[in-house]
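This document starts with one chain, in the form predicted alone, laid out as structure tokens.
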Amino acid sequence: MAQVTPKSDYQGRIHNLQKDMIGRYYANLTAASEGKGKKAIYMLISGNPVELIEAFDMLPVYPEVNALQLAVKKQSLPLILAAEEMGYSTDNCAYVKADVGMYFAGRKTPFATIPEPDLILCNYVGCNVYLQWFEHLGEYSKAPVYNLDVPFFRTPGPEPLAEDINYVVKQLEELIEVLERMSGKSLDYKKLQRIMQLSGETGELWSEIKKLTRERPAPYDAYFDSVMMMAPLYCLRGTEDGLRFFQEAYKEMKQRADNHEGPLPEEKFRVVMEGPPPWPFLRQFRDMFSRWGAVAIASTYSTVGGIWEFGFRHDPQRPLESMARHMLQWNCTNRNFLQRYKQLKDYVDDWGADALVIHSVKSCRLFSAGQGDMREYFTKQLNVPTLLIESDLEDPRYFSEAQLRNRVDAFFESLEHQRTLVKK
């Protein structure tokens, strides 16, 4: 096997910029926990109306991101076990259990002290676990809960139903009234429009960055490196800081693409990745692919908070309708399987992929349900080489490095052999 050694200093400048920005975000969380900062609004990543929260000068807090960071720091298992001792099932979402365990451990983490919520805003998009998760947080914290009910994107055409858009807009109008009562001030519509403009420009840059991986070699890995850009996109969207980050990120990525620089010394295989990564073992998981010269050129995980590369932009002239479209239509978690198939097929075709890799997450039913059928569809109907592997995004008990490595090695050995036969 021809192994490839990853570059060790890849993207150091953007990584440091992101680290500084997210460090300030977490400092704001700690300040809020001490009663010195803004009101804390708990939300979920997928298709959220963070622009409204920014317009009222409140602080978005993401339990998913907190759980993710705990997993990266390898501190999630004791919290998961604590939640299971409370009665949470082993089959429950590991994000939920890590977050609940963290809440009852005093909300102190290596990266911040998480503030108590002033409002729990459940933007229900795609996963019914969100509802129970945030209802439980509301019960534990005694904070008010507001549920945004977002229907699935259920039309065969490119546009959601007009009545669905209106249904979500009416709820956003109700949410504005809630935020006005909390803040004691009326919505500044011009400020909201400016925030929407910042989100629109940020989304445009993110879209252009993602399209750069159509180049050969791809200037970055659209699965493992995208996570570095997803944090500013979700935590700081609608801010001047967030826009500046993406301006700098685009400049660097474009320069790398123009110079034909990739994340590996040699790009041998171009893959599309489906599903979230195993956060406690991210480096080991990446090495399984890097050693084969495999680079992800697109991923569904990088679209859990929004799909910009197919044309969506926040519109400052229609802010509420724009937010509703984002929640309904333009994030992968609110799409049915046929729409997810099309998204993956577009990546394979338009980005020029050699294979599809599906990482099935044991405790995440939203992403894992139906992935066996997905593998069959891409393998047998589209003739796309497809690898299906399983672990978990948070719970380290479900990660078997040797087993996963054997599966990955066998898959790329097969691809390499097929190439040899074609050359002959």
Second form
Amino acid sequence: MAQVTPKSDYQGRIHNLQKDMIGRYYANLTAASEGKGKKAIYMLISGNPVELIEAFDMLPVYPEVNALQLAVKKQSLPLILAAEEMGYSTDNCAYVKADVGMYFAGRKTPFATIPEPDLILCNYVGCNVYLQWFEHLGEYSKAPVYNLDVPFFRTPGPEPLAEDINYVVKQLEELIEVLERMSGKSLDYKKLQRIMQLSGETGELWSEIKKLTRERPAPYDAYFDSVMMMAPLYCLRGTEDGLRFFQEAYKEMKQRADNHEGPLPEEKFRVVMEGPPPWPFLRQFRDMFSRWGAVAIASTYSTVGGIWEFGFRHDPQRPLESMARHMLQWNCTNRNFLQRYKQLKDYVDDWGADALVIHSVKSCRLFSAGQGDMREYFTKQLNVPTLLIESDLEDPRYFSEAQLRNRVDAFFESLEHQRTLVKK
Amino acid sequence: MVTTPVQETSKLNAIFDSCREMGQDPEFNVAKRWLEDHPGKKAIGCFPIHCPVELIHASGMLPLGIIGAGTQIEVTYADSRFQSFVCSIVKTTLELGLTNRLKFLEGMLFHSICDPARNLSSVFQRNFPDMFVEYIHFPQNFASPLARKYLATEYQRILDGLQQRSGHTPTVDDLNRSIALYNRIRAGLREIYRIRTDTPHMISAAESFVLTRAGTLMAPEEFVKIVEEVLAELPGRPSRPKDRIRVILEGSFCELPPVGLIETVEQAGCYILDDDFLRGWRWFTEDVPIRDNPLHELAESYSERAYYSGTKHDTRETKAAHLIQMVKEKKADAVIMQAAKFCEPALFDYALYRKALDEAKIPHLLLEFEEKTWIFDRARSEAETFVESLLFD
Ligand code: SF4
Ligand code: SF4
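Switching forms now, from the form predicted alone to the form predicted in complex with its partner chain, please provide the structure.
Okay, now the whole complex, with that chain kicking things off.
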């Protein structure tokens, strides 16, 4: 039976460190918006060449992160409605709508004032909506747009095609020229190498942190608590601050693992989570699982911006090629659906999970379109108990709490029931 | 339905009728009969929108447009694989597969048009392991010369896969022969579209739509004859101009609108001068040059001489600018955005189009549709109101 909901938000030391660092990142955005800071480069968080941006001392701005924050702060709905007034459809990705709404509302948010873009760098990594989102921002802001075209990882082999890597590397060289023109400086290769090294070490620590959830109990929730670590991973990767955060995070998580501390008083179910979370209702959603003692030990969402736990590292010796590989191969967004099935299966097997939970979000068809087939594969072919539930990542109108809770309760009740049968 | 009774050339009517019938056959009987008559030949299905059919044809196989199933089949299995918020064509295409209706195909090609189409290609791979399923990456960085080169390489990869399935390695001449054949078809269709723009009472959008669709369901050698026959017959077609507004229709480049819907819009008082129906099968604004590097010419044509479309994001010029230019060139009165329900690319485009059209003071109407719709009352009244507002303005 479900217990009283324990307090489940992550409250460790790094929580505050994260708040400080991300607070500084946002202060930089505000400064840039007031013309007192660095040049603002809009980018997507899926595999991206932020290392190059850092090498030119420019500031990455992530509309996805801003949209997410707006949802968490429960500010998204009026902005979504404003975008729909402009002609966006109820069926369009609500990240885009919240962002466009925010753009036309003066780019002011509770966490920062978002600067106008100096360059719109559309790293087209997987999601086709990216292209349209940045196409629209380009038209609204009149800023230059560079479409960094990353071929989808569509071949069955373990490696992307050599011509794909070559094509992306060549485009990165073009991008360097663009950035050189914008900054009036030529690329400092030594500096880029140093940044690559920072990213490499950050990736190494993040990978080790991810492997800690193989322990029982898992020291943290790989879905809900990963979120806290994802912000520094994306916004601060390639900086000294970013590395320091992950050094602290690893220490803290390792200690928790050694002390057999988990996020809940008791870890009853180990689940793998697929799909982005419902940001406007993160708390309520988490509680639905916590009350059953269910802990996420792995999640695909925490790999949208990069997959490090299977060995990828940024390489200072081959900066452009390793950035290209990051974009082509080592992030969940650019992988095909079957590669995602494989990733999920590896989590189930190697991290030791009891079940798979698929959170299907209407906004993000990249993630969700076809998840019924995924369920079919896991339940019928692999015999992994699988729960599929639907809501949205940004638009609060699609979250029906009672209905979701019923589905989650029924699922874990039946898992619990099966366990007692096995015990008898 | 009230129309002015005119004596039409029965030959043209018969052609359009049979094309329409062909487009409504979820068993693909015309193609199957052709395959029976050509032992050893195989067929490859093409999901929208752009498909390099020449590569398939030059490999000795038959390219077919597998573009959903409209109202022709009941969806019973695919609904549990793709959610309610995914467009219909993805589900009906999968349903065709799950009900064994695509068994006669050797393979399916999908293209990087949108997220659901991409995931569908993976779902096809898993559910139909014997099929040759490929996903073609169409570049999106045409501001750079790298993109064209890359597309030619991608075509080579696809061609390598196709020839393994067909057992025939196409020569440069084979490729050029296929390009020439499809050039002839596309030129014919361009001419029909030109006639429609200049004299929209001569041939309706519904007619040119069923004709184009039928062309995706049969051998190109047969289809080219039909296109040329239509062109020969059209000048003698007795018809009189009606008092209608002149519109450009956009947004139906992938999922096929029901023919009845197109007719409804026309009967509501619109001459549809141009549209993006089956745009990927008409594809280029000019012939693909016949030269000694056919893959390069095909790639170059997509980069430089393709009709703009909702799935090609070219930073060199905006889609809205294209649309407005077309409105001006064709002296259209208005634009109808006819977007498939849940079609992310078309619906995103609408937001930009709407802004640009408003700024250019061009009236516009949004009509959402699903391929499986068969009652058009709402579309009719919206279109009629729209037409009235323009006629009596
Ligand atoms: S569809 Fe998904 S990946 Fe694409 S922009 Fe929207 S939320 Fe992001
Ligand atoms: S109708 Fe639109 S969303 Fe659906 S497959 Fe076609 S392009 Fe994609």
